[in-house]
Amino acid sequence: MKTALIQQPFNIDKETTRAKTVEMVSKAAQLGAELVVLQELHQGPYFCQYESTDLFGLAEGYEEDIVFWSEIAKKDSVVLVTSLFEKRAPGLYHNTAVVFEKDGSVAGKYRKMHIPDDPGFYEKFYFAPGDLGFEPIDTSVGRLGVLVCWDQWYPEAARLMALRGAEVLIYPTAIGWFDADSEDEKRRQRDAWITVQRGHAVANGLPLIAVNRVGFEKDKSGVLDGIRFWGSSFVCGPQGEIIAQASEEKEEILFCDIDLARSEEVRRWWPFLRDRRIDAYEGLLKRFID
């Protein structure tokens, strides 16, 4: 499955970002990709640095946004992973990842399950929990399991999508650290958010595909200076191999050929899932065991 992951920085707006963003797809299915995934709410800034009830506006066109990311699946021909902030109804949204079929048809979507709030990234005052569960999406180059962003710290999600069959692990993503943290501090958390989803894909014997966004943006609160976004996107195998990794500062077009049938090889020498103790299992239901 040839797989193209679109790393880039907001630009401006809505609708100079977007163009960049269906340029960057057009060239990735003419250079042959049959999957693309975008990065997480890539049509616009990373919005949830600071609390504003004007910025819910930015959901209003989720249904045109709809329309429009389904014709440019339709129009290259690829399976399109799209993450978008969805207006369910009044007072109530969500981050939402949508996939389009090669035919433009909605193919599923998903409802980012868990929500941060941290300085700088004040999600819950923003979206709901996801109410979707944890279900991979059917398409035609395989079951995607799709989650975002804060979702890939929590192994149970990794998990979980794979016990129902998913083939690949996708997380869409916006995460980077404050200019002011010392390099030390940077290179920690940037090395932790690589070493866990590495964990996860060896855990699950999967290929996971994480997409980051990349450049400064700047808090428009004042509160904080804002977030410099750190890329680094990049996709590894069931065995938490790195294939293929992009800059921490450059906008790319990361290509890399994922064979899923790997998997099935690497679940016969390392059967995690055959060695399960499901009967042990029932303090993960609890917050804490005391």
Second form
2 protein chains.
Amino acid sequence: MKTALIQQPFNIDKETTRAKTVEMVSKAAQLGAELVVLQELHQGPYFCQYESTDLFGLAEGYEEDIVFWSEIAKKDSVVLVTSLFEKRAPGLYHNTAVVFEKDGSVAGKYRKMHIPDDPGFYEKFYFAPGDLGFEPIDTSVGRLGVLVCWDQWYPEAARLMALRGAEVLIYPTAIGWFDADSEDEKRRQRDAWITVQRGHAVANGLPLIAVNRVGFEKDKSGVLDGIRFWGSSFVCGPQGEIIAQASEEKEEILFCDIDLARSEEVRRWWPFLRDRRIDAYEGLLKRFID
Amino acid sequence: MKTALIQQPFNIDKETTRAKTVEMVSKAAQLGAELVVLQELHQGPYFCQYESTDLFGLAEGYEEDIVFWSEIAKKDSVVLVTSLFEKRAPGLYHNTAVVFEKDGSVAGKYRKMHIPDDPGFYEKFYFAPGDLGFEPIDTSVGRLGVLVCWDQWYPEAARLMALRGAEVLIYPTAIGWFDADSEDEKRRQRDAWITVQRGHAVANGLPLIAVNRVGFEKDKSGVLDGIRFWGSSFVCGPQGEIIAQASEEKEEILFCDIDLARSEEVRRWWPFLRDRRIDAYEGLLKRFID
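For the form predicted in complex with a further copy of the same chain instead of the form predicted alone, what are the coordinates?
Then the entire complex follows, led off by the chain already shown.
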């Protein structure tokens, strides 16, 4: 599965940023990519750094966005994983990954299920928790387990996609550092982010794609300085082995040829799904067991 | 929590191996360890390389083993995590971690829940699946989430221990390479083993201790050459950061001072437990969802 990950900074406004994305998707397609994955909320800034009712306006374009990216997928004949701000009804919004087929049709969508809320990442204000569950999306290149950002810290999400037959796990993401953090703390955070996802690949015997944004985005509220997104988009194989990784600071297209057949081989050696103790997992349905 | 991991090869017979373990536990205690963790089935060879009814005889000493290790824990005044071959009833055996308190009393036990069965690791023949669930064990040094080897590939096991209030995850282990594997494959396997466990630490905001055996053990059945256990025992913190790691080939006591209070700090930054979608996890109780 010839794959391209588009890692880029937000640039001035939606039109300029989108134009750059379109150019990169087109280049990726020309160089043979069949699957192209974009980063989280790739059309605009990471607007969740502060809470403002005005910013819901960014979701007004959702229907037009669907048409727009559908045309790009069709023009370049690629399966395209986008990440959009969905307006579903007045006052009801989601953080939604929409996957387009090579002919421009919508293959499926996934509404982010786990919603974070930390200083600088006020997503619970903007996004209602997803209600489509953890359902893989069938496409001409494979059955895609599309999840979004905060989901990547949850083994449950990856496992449910695997149990529903996903052939690859895919995470559009927006994560970065605060410049005020120590270098040690920054390393620990980035390593933890890579490690937990590689762990999902291992536990499920699946390849995994994570696409993160890059560059600095100022906190316009002035409360914090802003977030420096750490890039580092990567692809790992079903043993968690890194097979491609982008830089921490640069805009780039990361190409990777993913061998979906390898999962069968790895799962024969490490048949983890066989031995799950489903008779003893009921506690997983509780918040805490006390 | 001053901790010592005892990584050692099987040496000639039970008595010789045990004498060495006792010496190392004593040394660890003298140097300040309050918690000492032994590797999987540390009293003997890793006997599951082939299936033989005679080998159930190794479990006949279980009651005596309990007395033996109780006395060691008491003598050295340490909390001691052992891994024993339990005879529970005629024809019924478990792979059981028994934890002793500093006064020699049994703090609790854990019967291995996930049982592997691969060429060279015929554990389903020897061990009935555990029936004590994923329950942490309270001790004077903390609430210990003791799991065993194959469990380490299952995020469900780590999560359940965390949900039941474990303060640290602990894995006595016996894992190694076949010499015939390529160097690349060996690296991938060892890295996957480390990565998936570090992932559990990250996902649950808990420190983690893994103690693996070391050295080569011949397959006496002659079917395979044998297993070269890769050591590499390690401790990581609640962001998955490695804080101590042993060699791949040497017998050693690995010391590590674990700060249990750090989990509270890390979980405030990364409050993963808060956002779990327990309304959408029911599929985890199924073998596969088709």
